[in-house]
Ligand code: HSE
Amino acid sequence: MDAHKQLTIGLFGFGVVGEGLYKVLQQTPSLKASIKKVCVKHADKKRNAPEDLFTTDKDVLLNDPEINVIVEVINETEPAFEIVTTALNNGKDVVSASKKMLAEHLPFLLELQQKTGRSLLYEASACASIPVIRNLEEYYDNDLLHSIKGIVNGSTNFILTRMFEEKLSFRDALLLAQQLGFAESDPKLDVEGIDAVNKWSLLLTHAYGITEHPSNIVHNGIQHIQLSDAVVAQEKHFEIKLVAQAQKLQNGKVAGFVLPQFVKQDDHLSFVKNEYNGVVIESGFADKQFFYGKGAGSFPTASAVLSDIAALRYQYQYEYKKKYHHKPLELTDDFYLRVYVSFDDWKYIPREHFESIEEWHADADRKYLVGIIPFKELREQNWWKENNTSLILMPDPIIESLDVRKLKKMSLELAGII
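Structural coordinates of the indicated chain alone, per the form predicted alone:
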């Protein structure tokens, strides 16, 4: 595609993001990109755009030879997959914001891109306005990337911020997030960590060449976090955040998960409040870099879609260098985590599965302990997210190997008291 070529866009979806994109494109004529047709579900809805722009027939867009770019910003996974695959097969470049669809079908979509030679860009699918995919793709070499961690879901971050700063219960904070439009009416995808792990599986591909289905990545959300956990955090001078994390271990493999975490007050992520997102990338010689921006909303998401559209003028494609040009890394379960667990009753907690317990408080209605646990335990068992149990990682939670003698001594001391 030559750099001065007119981009003619077929747009699927005219909700918050689609309409945002329509407005933004009107304000950026220099892009030489225009929307020819918009496919929507309901023809009779009143919209802030000319009526003849809209159709309910997807084939009008997918089969139009003049339309050379399909932009897909709809909410449904399977229709989005069908649109994207048909568009690529029809020789069109594609920009998508559907993280769930992309995360669930990535291996197939990677093959299809190679077969068709077309671009599939999706910066808007992770962290909205923050250009994190393009940075991981272009700037950080596999060998130099030590770790990446981030707050990648604005709804849960908003809820946690309000629980923390206004002492709201989880339920009240969720209600407020819904009223302000930061959480869906069915908030399960957000609060249970599903949205975050979908984004994380995409970022793992660009960071380390790992293509893993989101359901295989250990994750949880914030649905069991109590006000009492926020009180403990404040006593210890921590904040609570839902953190997606990946770290390269000394054995060359990667620890990766999405779990609530205590964050120190001087940590970059503690500055990320409300609906904002933040990502900290640590690399060999650059030390830490911090990306910060709005993680949701009409214009922030549209701005990421826009940057992908602009890149298509230069035939830009993701090269997936870490996957195709290096030996891709792999996830491992072979490490330990330092965790805080709060619970209603000791009977729900398999104490014998901990390598050590360093601290416990058993007198109040709500009890808690701090200890070290094999990561495998979280993958293989569910006790830590059942029976109103709340598991939160301690700061810098990953422990690669344990000094067994020291732990045995500590555990014996505790055994006499518990």
Contents of the next structure:
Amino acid sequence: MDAHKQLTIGLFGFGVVGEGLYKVLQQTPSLKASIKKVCVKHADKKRNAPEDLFTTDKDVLLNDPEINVIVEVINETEPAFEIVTTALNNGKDVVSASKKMLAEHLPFLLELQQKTGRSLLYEASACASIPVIRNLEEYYDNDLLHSIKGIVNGSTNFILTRMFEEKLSFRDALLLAQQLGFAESDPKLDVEGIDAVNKWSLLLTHAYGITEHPSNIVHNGIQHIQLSDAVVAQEKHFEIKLVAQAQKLQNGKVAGFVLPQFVKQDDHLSFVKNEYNGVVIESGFADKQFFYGKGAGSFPTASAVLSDIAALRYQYQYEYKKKYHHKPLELTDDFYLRVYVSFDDWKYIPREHFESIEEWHADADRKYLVGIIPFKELREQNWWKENNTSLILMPDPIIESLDVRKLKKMSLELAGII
Ligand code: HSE
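Same protein, different condition: the form predicted alone was shown, now please give the form predicted together with L-homoserine.
Let's see the whole complex now, leading with the same chain.
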């Protein structure tokens, strides 16, 4: 495809993102890209576009030799997988925003890209309007990436902001996120951290060459956070955010997870409100860099799809440099986390599993402690998300190794023994 060639698009999906893209393309005539057909599920819905643009037959798009780009922005995972694989096999380039499908099938899709030589781009699938995938892929094309952490789900950030700053109830905040088009059709995906971990698994591939199924990455959402946690956060001058984090450890492996976290007020992420996303990258010489932008919504997501379409004019493909040109890194469980845990009763908390407990408050109805726990505990046990227990990471939570003597002394002092 040369740079002057017209891109003829077959679009799957005309929901929040699909319609957004349709409008955005109309306002970008310089791109020389036009939508030839749109495949939708229900033919009889009233839509703001000419009727003859639409079909319900996917093969009309997938088998049209004139269509050289398939843009897929539908909701269902397996149909999206089928569309993307057929399109690549039929020699078409593909732009997709189906983060769940991409995250769950990435190893297969990597092979298919190699086999077909076609391009599969998906910038919109992580952090919507923020060009984080292409930056990780191209700009951080080296092994000096120390850490990356971010707020990668707009809905949960929107809910936390509205609950704690405007005192909206969880239900009302979620309803508003749904009305504004930020939430997944199954809001559990947002609230339980599944959407965030899907995005995080994609970003880990482009940051470190890690291809890990999202279900193997330790994660949780905001569903266990209590009002009393927000009170403690306020006392300590922290904000509560759902943070995706990855850090290269001294052993060369990567600590990675998605969990709620107390964020200090001078942390870049505390600045990220509502449906905005933010990513802080720490690299060898540049120190910290902060990417910020809208992480959900019609036009912000469509803008990333548009940018991918534009990149196809010059045959852009992800090279997966960290995976294929460097030594890909691996995730590890061999580190510790500093955590805050709030709970109704001590009997739900295996205190002996903590390396140390540095603070505890046992008098109020809702009790809490701050302590250090091996990361493995979160992977292997479930007590921290059961019986109304809430676990929130403390700021800068990752501890690579422990000074055991110092910790024992601290615990004994707190227990009033010395
Ligand atoms: N439900 C997603 C979010 C939409 O809230 O971030 C954008 O991927």
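Remember, predicted model here, so these are calculated numbers, not experimental data. For clarity, a rigid core is taken as the largest C-alpha set superposing within 1.5 Å between two forms. Residue numbers count along the first chain shown, from 1.
Comparing the forms between the two forms on their rigid core, the Cα displacement of E282 stays under 2 Å.
Fitting the two forms on the rigid core leaves the C-alpha of G181 displaced by at least 2 angstroms between the two forms.
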